[in-house]
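Single chain ahead, by itself, as structure tokens, in the form predicted alone.
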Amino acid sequence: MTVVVTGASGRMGRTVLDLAAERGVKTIAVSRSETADADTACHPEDLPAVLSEQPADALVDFTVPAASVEFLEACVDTGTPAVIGTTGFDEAELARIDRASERIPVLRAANFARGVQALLALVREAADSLPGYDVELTETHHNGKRDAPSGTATTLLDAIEETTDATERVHGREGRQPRSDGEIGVHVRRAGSVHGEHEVLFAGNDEVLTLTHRAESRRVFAAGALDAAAWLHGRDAGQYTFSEVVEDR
């Protein structure tokens, strides 16, 4: 199996390359700087030509939205399945991903940790079982993360809103701001080298329930992305989810 790893000199890219090597997966690294850990390295501008000469089974992307959609175009041109772990896309970029999925298989996920899939299921169950309870979400990531709230937090918020009447996202509180019905409190922390922690709190009826997931290493995301790449290879064009990978393995 051959996997293209974009952003190969970044923290997630290096982690994906390291884990791929451990698994015996051949890689094509894509980076603007030199990356010594891959079998082959190329500049982003050279990716279409490289893929034309060296077909890959899938691309794994953890970069930034603008770069991600450009890499996706190269995948479309060469028929390469794409696994996207980048978050923070705007509406226009999401539309480009939608169009690409009409030509190739695309799996986009905010989080590739299997435990987060379990957390999503538990949050939906709790929200359905505890109507009227106050809901607060807190997420913490390293101090270099760009988007806030995180993509995982947004996915959790979507799941809560699908199951409850709470639809107003209140980001932090300051001064006189009493809680009102229908709110979901959202709190974002950026500090140190935290890999990712998400907590959903339900409070009411003189009780508190908290559901928490903490990633202790980036390897958990890299492992999930490589699992997704293997699963996606050979699929028909369309959009897929990481939950399908987890359910199928």
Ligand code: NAD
Given for the second form:
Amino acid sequence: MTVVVTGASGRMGRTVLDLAAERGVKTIAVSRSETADADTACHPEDLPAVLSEQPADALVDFTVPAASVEFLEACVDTGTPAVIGTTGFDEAELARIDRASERIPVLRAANFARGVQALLALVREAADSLPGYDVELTETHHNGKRDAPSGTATTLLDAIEETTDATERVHGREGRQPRSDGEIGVHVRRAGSVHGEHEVLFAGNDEVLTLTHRAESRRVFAAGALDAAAWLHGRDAGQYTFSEVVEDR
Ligand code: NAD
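Beyond the form predicted alone, can we have the form predicted together with nicotinamide-adenine-dinucleotide?
Next comes the full complex, and the chain you just saw is listed first.
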């Protein structure tokens, strides 16, 4: 398998390249700066030409939303399946991803950790079993993360809102701000080199339930993204989810 890795000099890109090398996956690194860790390297502007000359089985993208949607155009032009791990897309960018998925297979996930798929299922189950309980979500990431709350936190909040009557997201609290029914407290921490922690707390009826996931290294995300790339190769155009990859074991 040959995988194009965009953002190859970034935190996630470097980890994907390392793991791909361990797995014997060939890589084409796309980076604005030089990277020595791939079989082939190119500048982002040269990606369309490189993909035309040297077809790849999938692209794995961990960059920024604006760059990600541009890389997706090159995938559409060359029929390359795209795995997108980048987070923080706005509505217009999401619409571009939707359009691209009419032409090529696209798998976008805010979190490629298998444990987070289990966390999502457990959070849905807890929310369903504990109606009326207060729900608070806390997430912690390294101090270089751009978007807040994290894409994973947003996915968890969507799942809670689909299952409970709580729909008002309250981001942090300050001053006189007593809790009201229907709130979901959202707390974001940015510190040090934390790879990603998400905790959902349910409290009521004199009891507290907390469900927590902690990524212990970036390798967990890189492994999921490479698994997704192998799974996506050869599929029809459309949008796929990481839960489909995990369930298809
Ligand atoms: P990073 O800042 O370390 O790396 C980003 C990379 O993108 C860098 O190499 C940078 O040069 C490149 N880049 C930025 N703008 C570009 C442009 N205009 N053209 C080409 N390349 C450009 O960030 P990171 O920690 O590697 O995270 C990247 C993204 O992945 C973030 O959105 C983050 O939230 C997300 N992420 C997702 C998961 C997941 O499991 N889905 C896990 C970790 C991180």
